[in-house]
Amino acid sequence: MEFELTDEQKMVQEMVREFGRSQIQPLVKKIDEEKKIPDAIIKGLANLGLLGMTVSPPYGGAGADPVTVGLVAEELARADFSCAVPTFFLVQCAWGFILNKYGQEEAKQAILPWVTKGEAFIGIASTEPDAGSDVASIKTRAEKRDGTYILNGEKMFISGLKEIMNQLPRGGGYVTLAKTDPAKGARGISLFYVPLKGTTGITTTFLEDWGRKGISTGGFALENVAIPETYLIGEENQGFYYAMEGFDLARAIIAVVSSSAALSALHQAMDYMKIRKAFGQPIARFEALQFKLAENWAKLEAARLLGYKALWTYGLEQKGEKSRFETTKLCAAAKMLAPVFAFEAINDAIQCFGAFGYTEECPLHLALRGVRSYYWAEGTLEIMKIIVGRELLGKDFIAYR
């Protein structure tokens, strides 16, 4: 077992840490208030080769391994514990990877270079108004006609919509789940890339989240939307399985992001504990606070390491050295624990600040609201528990069958 990073990974880690410290951290409150990641930060991430870094070099990516992706995500969350910038990063790493792995050459050449340049966004469109965790019940349909696919349906609670429609010069689109053989349920779902900006038949809706405001959320309706058959990702009716592979990667990254955001909040609380005095001494001397601090740090470190184990296993699975089921279990377990541990740790950190912690001037509320989004994003905590239980007990004991 080896915990040491490679020289290249250390270099990447330090590079991103410095970028986060100088370019992102001073703007976190502004990002939340203005509900937008500044263009300069997006361009800076692209110039460092971080956007879509899982994409292969021919399309502008670095072909980065999952652990290195985790290191970048950790540093971005350290800098922006509201989780807007880390989410902008991780979503594109996960779904850029899926398009890179399973997409057709024509589509990859047309889409991925703009993603890695920071000029287009790629995300995931799975959730619908009446279908979230139960992916097999989606209603969006895709019908093949004369060299195109015609899509009808609606997607909701999707990240990155305003970035595509209003901010990035090339717009972007979504890896989108749609049924091509509805009678088969999950086995009749296919995966497509659907460009949004300028596409006839797309109607967008924007939502206001109460956290992680720097990256937008919304939905879009598809009415007889025609996309080329080259935008089919992988084989027809295999989309559910490709999507689960993308969710696994995103979940493992989320575990690292959650832990890092909370550790950043914890460090701010520790600095305050050392200077704030009560009863004639720094409150850092009080065991009540020390014990909470110790418990939260240990939980976060455990969740962080489980996230990295999941990322490491994901990398081995891609090489055929680990099973998909073992990988899925670890990714789900990491996401099952990390957001909860993070939320609790941040909440305790806020308590250390006393009444000041409940004011807008105390920035830790940004972290609290940010990590709370990960209770749902890329799969609810309840679904994570079902996945872990399924892999531990076997498919004969699946609760939903």
Ligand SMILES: Cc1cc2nc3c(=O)[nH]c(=O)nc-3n(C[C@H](O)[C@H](O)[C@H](O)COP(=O)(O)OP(=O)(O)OC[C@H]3O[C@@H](n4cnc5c(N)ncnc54)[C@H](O)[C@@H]3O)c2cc1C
Given for the second form:
Amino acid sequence: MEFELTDEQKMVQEMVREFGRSQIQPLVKKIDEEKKIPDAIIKGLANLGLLGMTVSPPYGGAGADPVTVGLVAEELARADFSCAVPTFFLVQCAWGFILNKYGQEEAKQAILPWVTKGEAFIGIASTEPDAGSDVASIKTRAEKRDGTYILNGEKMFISGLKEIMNQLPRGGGYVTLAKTDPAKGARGISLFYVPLKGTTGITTTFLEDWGRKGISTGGFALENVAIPETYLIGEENQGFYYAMEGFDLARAIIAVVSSSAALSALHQAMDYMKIRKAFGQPIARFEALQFKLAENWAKLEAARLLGYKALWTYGLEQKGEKSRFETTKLCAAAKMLAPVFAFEAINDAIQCFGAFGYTEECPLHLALRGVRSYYWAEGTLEIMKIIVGRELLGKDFIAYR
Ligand SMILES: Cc1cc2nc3c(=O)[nH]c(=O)nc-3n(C[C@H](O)[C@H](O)[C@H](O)COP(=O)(O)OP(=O)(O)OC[C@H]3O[C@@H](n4cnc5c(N)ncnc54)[C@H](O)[C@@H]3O)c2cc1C
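Alright, leaving the form predicted on its own aside, put up the form predicted together with this ligand.
Full complex below, order starting with the chain above.
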């Protein structure tokens, strides 16, 4: 067993830490208030080769391994514990990876270089107004007609919509789930890349979230949207399985992001505990606070390591050296624990600040609201438990069948 990073990974870690410290951290409040990641940060991430870094070099990516992606995400979350920048990063790493792996050459050439340059966003559009956890029950349809697919339906609670419509010069789009054979449930779902900006038949709505406000969410309706055949990702009716592969990667990164955001909050609390005095001594001397700190740190470190184990396993699974089931179980387990440990740790950290902790000036509420989004996004805590239970007990005991 080896916990040491390679020299290259250490270099990347150091580079992103410095970028985060100097370019992101000072702007975290502004990002939340203005509900937007500044263009300069997006350009900076692209210039460092971080956006869509899982994408292969011919399309501008670095072909980065999952552990290195985790290291980058960890540094971004350390800098922006509101989780907007790390989410902007991780969503594109996961779904850029899926398009890179299963997409057709023409689509990859047309889309991925803009993603890696930070000029377009790529995300995931699975959730619908009436179907979230139960992905197999989505209603969006795709019908093949004269060399195109015609899509009809609606997607909701989708990250990155404003970035595509209003911010990035080339817009972007979504790896989108749609039914090509509705009678077959999950086995009748296909994946398409749907470009959003300027596409006839798309209407968008924006939502106001109460956390990680720097990255938007919203919905879009598709009315007879024509998508070229080349934007079908992989084989028809296999989309559910490709999507699950993308979710696994996103979930493992989220585990690292949640732990890192919370550890960042813990460090701020520790600094405060050393200088704030009560009853004639620094509050850091009180065991009640130390014990909470110790417990939370240990839980976060455990969740962080489980996240890295999931990422490491994901990398091996891609080379055929680990099973898909083992990978899925670890990714779900990490995603099941980390956001909860993080939320509880940040809540305890805020407590150390006394009344100041309840003011807007104390920034930890940004982290609290940010990590809370991961109770749902990329699969809820409950669904993570169902996945882990399924992998432990076997398919005969699946509750939803
Ligand atoms: C900030 C944010 C960003 C998001 N970004 C995206 C995105 O970019 N793309 C995208 O496609 N989606 C996105 N989502 C949506 C997210 O994937 C869904 O919220 C999630 O899959 C749950 O779906 P739902 O909200 O419809 O809840 P539902 O599926 O309606 O579930 C409601 C509740 O019931 C629970 N539940 C459901 N089934 C079971 C069961 N069998 N056993 C026990 N409990 C169950 C759920 O866990 C949940 O607590 C985002 C969500 C958030 C909050």
